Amino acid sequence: MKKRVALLGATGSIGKSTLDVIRAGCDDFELVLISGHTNAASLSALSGEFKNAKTVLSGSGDGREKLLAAISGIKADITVNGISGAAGLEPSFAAINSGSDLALANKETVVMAGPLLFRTAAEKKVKILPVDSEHSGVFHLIAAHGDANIDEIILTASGGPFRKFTIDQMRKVTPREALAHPTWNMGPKITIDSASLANKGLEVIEAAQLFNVSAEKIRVVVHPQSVVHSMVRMKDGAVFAQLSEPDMRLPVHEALYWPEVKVSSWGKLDFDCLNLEFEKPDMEKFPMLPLAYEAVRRGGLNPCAYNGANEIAAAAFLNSEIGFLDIPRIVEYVLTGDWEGHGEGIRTILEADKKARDMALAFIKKESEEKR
């Protein structure tokens, strides 16, 4: 029997990778729901290709309500959430509450609402399978070696396009330069996050929640080739790594077929011409990373505030309203607020997200007015 798949964010980079996997595994999967945000033309083309799938454009009119209703009613076996940003939070919970397993590329769901997410998944007896390449690697390494034997999780970061820049050079970078990622082809927001290392900060928070470890047990190393996606250090000192070409189709494939291991052609390495580099991240040039560690240590709603503030700051930079180095300044300011509560429900989390965004917007407005 084919596995029924709901795909959220079908017109984005994760969505396109997922569609490739589903096309290759057409005997194994039935696509039952496809959503896009505003790209009506692409969604229409997909509806012509996958005629039995329900399609929802979430970014128009009552699209959000239609999407949540569709997720709840479609009865998918597994839902791939490739929606970008905090907009993916409620769809993740809708999928879990419907009884669907969740292949999660939307890291913001875990960052904003990790404890509530895993509690709800346990109540509904569904699995959460990470699709981020780093967390997918850790997930499979833990499955192979056992979490009780692991002493440290090591996440790799490409370092982005400004790894060799000085701080003075970084003050002058443009959105166009920040969107030129050296190894990955991603959407604009996540590409900006990769340039600022906010994406790696979010992944540190995500790893802490996914694998129930403290910030001190998570290390980030810069690895420009993006071939080693993650590693685990065992208690005896041995290190095991997950390696593949930077191709998001592989972690999607692994999540859709889990717990089976199926043949794929995605991400295969050529060891005849492989050179790997590693270095420490520069915490001074990229303060979004230490700010994320601080958010993990403080707990409560600090991770939610980190994400909300960063989304506003990244969007403002893309719109040329602020400079690149203003992104961490805005996030640092927002984290000075009171975030000691706990996300006991979706409403509390969404309220904290709004508060963080409002603080970030007020900060940007105030500084803009002062410069006039």
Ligand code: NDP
Second form
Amino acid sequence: MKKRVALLGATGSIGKSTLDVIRAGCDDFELVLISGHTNAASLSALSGEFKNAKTVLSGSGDGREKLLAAISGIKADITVNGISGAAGLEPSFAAINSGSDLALANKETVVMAGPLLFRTAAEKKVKILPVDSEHSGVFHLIAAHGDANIDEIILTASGGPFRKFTIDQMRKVTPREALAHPTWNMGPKITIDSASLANKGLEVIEAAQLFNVSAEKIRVVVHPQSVVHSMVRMKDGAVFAQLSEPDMRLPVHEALYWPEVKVSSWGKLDFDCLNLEFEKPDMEKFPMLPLAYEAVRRGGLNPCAYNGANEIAAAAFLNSEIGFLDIPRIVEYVLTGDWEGHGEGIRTILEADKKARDMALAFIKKESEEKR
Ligand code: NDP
Ligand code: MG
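Please show me the structure of the same protein in the form predicted in complex with the ligand, now that we have looked at it in the form predicted on its own.
Next comes the full complex, this chain leading.
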């Protein structure tokens, strides 16, 4: 029987990768729901191609309610969440509450609501399968080696386009320069996050929540080629790594077929021309990384605040309202708030997200008024 797949964010970069995997596996998968937010033309073309799939454009009028109702009603076997940002949170919960497994690219869901997500998934007896490439790698390494004897999880970071820039050069970078990622082709928000290393910060938080480990057990290593996606160091010192070409179709393929392993044409490495470098991340140049570690250590709603503040700051930078180095300043400021509580329910989490965004917006407004 074919697996019934719902694809959220079909018009984006993860959406595109997922559609390729589904096209290649048309004997194994049936697309039952596809969503886009603003790109009506692309969604309409997809509804022509996948005639049996329900389509929802969430960006207009009551689109959001329609999207949540469609996810709940369709009862897919597996839902791929490729929505960008905190907007992916409620769709993730709608999917698992309907009894669907969740292939999660939307790392914000885990960052904002990790403990609640895993509790709910256990209650509903559904699986959460990470699609973020590093976490997909760790997930498979743990499946192969068990988690009892793992001493450290190692996430690689490409280092982004400003790896070799001085702080002075970084002060002046434009959104256009930040959008030119050296190894991955992704949506705009995650590309800005990759340049500031906020993406790696979010991934440290994501790993802590997904694999239930403390911040001290997660190391970030800069690896400009993005071929090694993640590693685990065992208690005896052995390090196991996951390697593949940077191509998101592979982690999507793995999540959709899990626990089966099926032949694919994605991500094959050519060892004849492989050169792998590793270096230490510069925590001073990229404060979004130490700030993420701090958010994990403090716990409670700090990770949610980190994410909300960063979304506002990244959007303001993309709109040329603030400078690149203002992004960590804004997040650092927002983390001075009271984030002691716990995300017992979606409402508490959404309230904390709103509070973090409001604090970030007020900070930006105040500074821009002072500059006038
Ligand atoms: P894109 O910007 O390319 O795509 C985002 C998708 O979400 C689009 O389909 C967009 O619709 C839809 N969308 C945007 N806003 C909303 C909203 N408010 N409600 C519902 N849908 C919305 O992003 P990416 O594909 O790059 O990233 C998606 C997620 O996957 C992010 O969480 C990112 O961190 C994660 N991820 C991405 C990777 C990548 O390689 N791209 C790698 C690892 C993780 P429309 O375009 O129609 O407006
Ligand atoms: Mg990643």
